[in-house]
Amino acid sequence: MIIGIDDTDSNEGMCTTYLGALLLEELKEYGTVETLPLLVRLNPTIPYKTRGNASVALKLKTDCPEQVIAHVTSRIEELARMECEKTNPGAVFIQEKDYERLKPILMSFLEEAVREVIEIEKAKTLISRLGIASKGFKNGRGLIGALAACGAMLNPEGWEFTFEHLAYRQKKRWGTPRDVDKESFFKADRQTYPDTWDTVDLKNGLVVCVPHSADPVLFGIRGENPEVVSRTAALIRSEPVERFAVYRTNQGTDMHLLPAKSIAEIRDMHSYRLEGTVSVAPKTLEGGHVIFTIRDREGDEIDCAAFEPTKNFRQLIRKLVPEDQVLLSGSVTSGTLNIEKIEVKSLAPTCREENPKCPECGKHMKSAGRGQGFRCKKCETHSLSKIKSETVRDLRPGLYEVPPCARRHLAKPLVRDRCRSTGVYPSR
């Protein structure tokens, strides 16, 4: 049977990974875990998620079900933030002889959740169409997660995948500071980058996969296979691991991105790729967010936003120049884009008016007085007007993406395509 779970978790702590990797071992009193568990990242710009919008999955082959739903029933109650309003979680249930029925259906359930908004009726209507074993928790929105978990499970070859090793603390250090060597995670980004990723943030000299909130989560490190990232993160020296568990999942992937043919397509809370010309050139806010706005073939208009927290990114989005062509990829909350990445297409010229250089000699002439043109004194030539001359701009054409501290779960680090493709990465 196959186990999708959601909405276990709340922004002062527990972790849906958590309660997954516990019952990968609590479930062998019932019978053999089949193959990896999942961890889904669906649509991020949904306002009521929690922290990462995570869902896991877990396969296992048993003879007894209805014990093994018991058991995971009974796990939620006990560990889900039931006290927080955001928390409402849901699990699902499917049988092996249902499998083939629902992989279709439950496939493109997935890919909805990843990329639309779905509302908690659609999930309930089709666990009730479909006669599937669910159980959801006061509001029951967890359901729209464990449903695309199991699409995900009975789909292993029909969407893009990478791995993460989660590392998980013992219960008594939950919601105090991790204690972690700083420099082990340095060390292990030398040794396995580029097949890991988003392990530290060298420009900005920060470890980015540990994180800072009160879940039971130690670090996690995401990489091609499961081989590099376990290996990875036994070169990490830190406080006692109680647990550890290897997800497959869509992290790193930009499954969340739509195509859009023109602004007009745009919606908030979904994610895109949007192609344009710059419009509006950059200006700086208070607080440091960089906005500009580009256009459409249409002429229709979009402010597109690098903001505070990608740091480094704003330099190159300053650069910017009306009538520059770019392809942006991210999400719109507000009317606004949040870059992600972007692709400067082509530049526009750029040009500023200079005196004229004197034929003779080489050097600039000198104003000869109002409205009487240019001279050079030493060679006595003359010239009627100023002159212009295209400038040297300092940005290439190009693909860029925000620093990993800024770094988005499903946004696809540069370094995973460029290596497939070429077998060259970025400079970091």
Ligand code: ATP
Given for the second form:
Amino acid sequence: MIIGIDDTDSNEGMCTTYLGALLLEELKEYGTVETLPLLVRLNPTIPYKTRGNASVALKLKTDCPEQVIAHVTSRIEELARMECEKTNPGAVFIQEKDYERLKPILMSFLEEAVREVIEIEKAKTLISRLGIASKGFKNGRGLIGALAACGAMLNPEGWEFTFEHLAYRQKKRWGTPRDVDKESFFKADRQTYPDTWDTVDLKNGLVVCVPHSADPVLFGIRGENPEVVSRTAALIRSEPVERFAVYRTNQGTDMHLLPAKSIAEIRDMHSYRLEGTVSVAPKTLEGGHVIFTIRDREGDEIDCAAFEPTKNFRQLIRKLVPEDQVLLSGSVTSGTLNIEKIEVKSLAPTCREENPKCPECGKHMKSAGRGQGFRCKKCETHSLSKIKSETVRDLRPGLYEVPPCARRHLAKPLVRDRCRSTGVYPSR
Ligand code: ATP
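Let me have the form predicted in complex with ligand ATP next, following on from the form predicted on its own.
Up next: the whole complex, starting with the chain shown before.
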């Protein structure tokens, strides 16, 4: 049986992955856990999310599905933060006999949940049409994520994956500051990067894998395989770990990005890869956000932003000038593309013609009339032709990304991208 769960937490506590970790242990009473649990990140722009729009799936070999359903349902009732308006849990149960039948349908549902916006009714209709056992609480929005997580479990090879070792806190410590030895994270990172990533942010001197919210997560180590994430977690010194779970996940894969052929097709609450030409130079707004505009071949334009939390990435963005060609990855909300990565494909021409400068006052001369060259009226100097000037750019074509402290869960770090095949890693 495959069990999908979502939407059990609120800003004040809980985390669906923690419920997953508890169930992994508790469900052993009813059968055998067949494979690693899944942590599936869905559309990162969904406003109903608490934090990272995560859902969870488990796979169990069992002879007593009814008891499993009753157990999972009662644990959601006990642990979910039902008092929070935004918490609307959902659980979905898929019987082994239905795996093959549901595999393609739920794979496309997974892709839709990662890239599109889905109505609750669509999930409910699908559940009843396909005869899937489910339990929705309150408005049942969690059924969307629960179904999508089952789609991922039914199609283990249908999507790119990475791993995360999640360590959880003792209950008595929830809501208190986390007691962790920061240096141990930097040391662990030195030993296992680039097979692990986003443990620390070297440029900003931050540990990024320890949350600050009231949820039960102590830290999460992300990496290429289950062995390396657990080996790295073992190097961390911290308050006692109550339990841990290693999840297989779509984090760090860019699964959310849709290829955009033109700006006209771009919609809010979706994420894209989009190519264009810088049409308005970057400017820094109040609060430190850096915004510029790009234009596509049809002449349509869209604002693109490196917001304040992207820190040093903004310095790079400020170096763009009109006519630079860029390929951007990011999510669109309120008509603005929030940049996750940028490929500077080519720089604007650096050599341009301009009016000659006056040898006396140094100012640009004005035209002296058609075919009559240029002159400086004040100094009475004269020159026949325009001069060529070369702009020196402190920017090279190439791939750039936001720092780990600003990374979206789904965004693929460059260190996992082309670098793995070329062996050339970005400087940190
Ligand atoms: P955490 O990361 O701490 O687990 P969360 O950020 O995952 O919290 P949820 O509490 O799960 O947030 O809320 C997200 C809600 O949005 C869920 O009910 C989920 O089913 C729903 N949802 C997920 N993806 C989509 C989508 N593409 N369209 C519409 N609703 C979605």
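This one's a predicted model, so the numbers in the text were calculated from it and none came from an experiment. Numbering follows the first chain given and starts at 1. Between two forms, the rigid core is defined as the largest C-alpha subset superposing within 1.5 Å.
If you fit the rigid core between these two forms, you'll see the Cα of E26 move by less than 2 angstroms.
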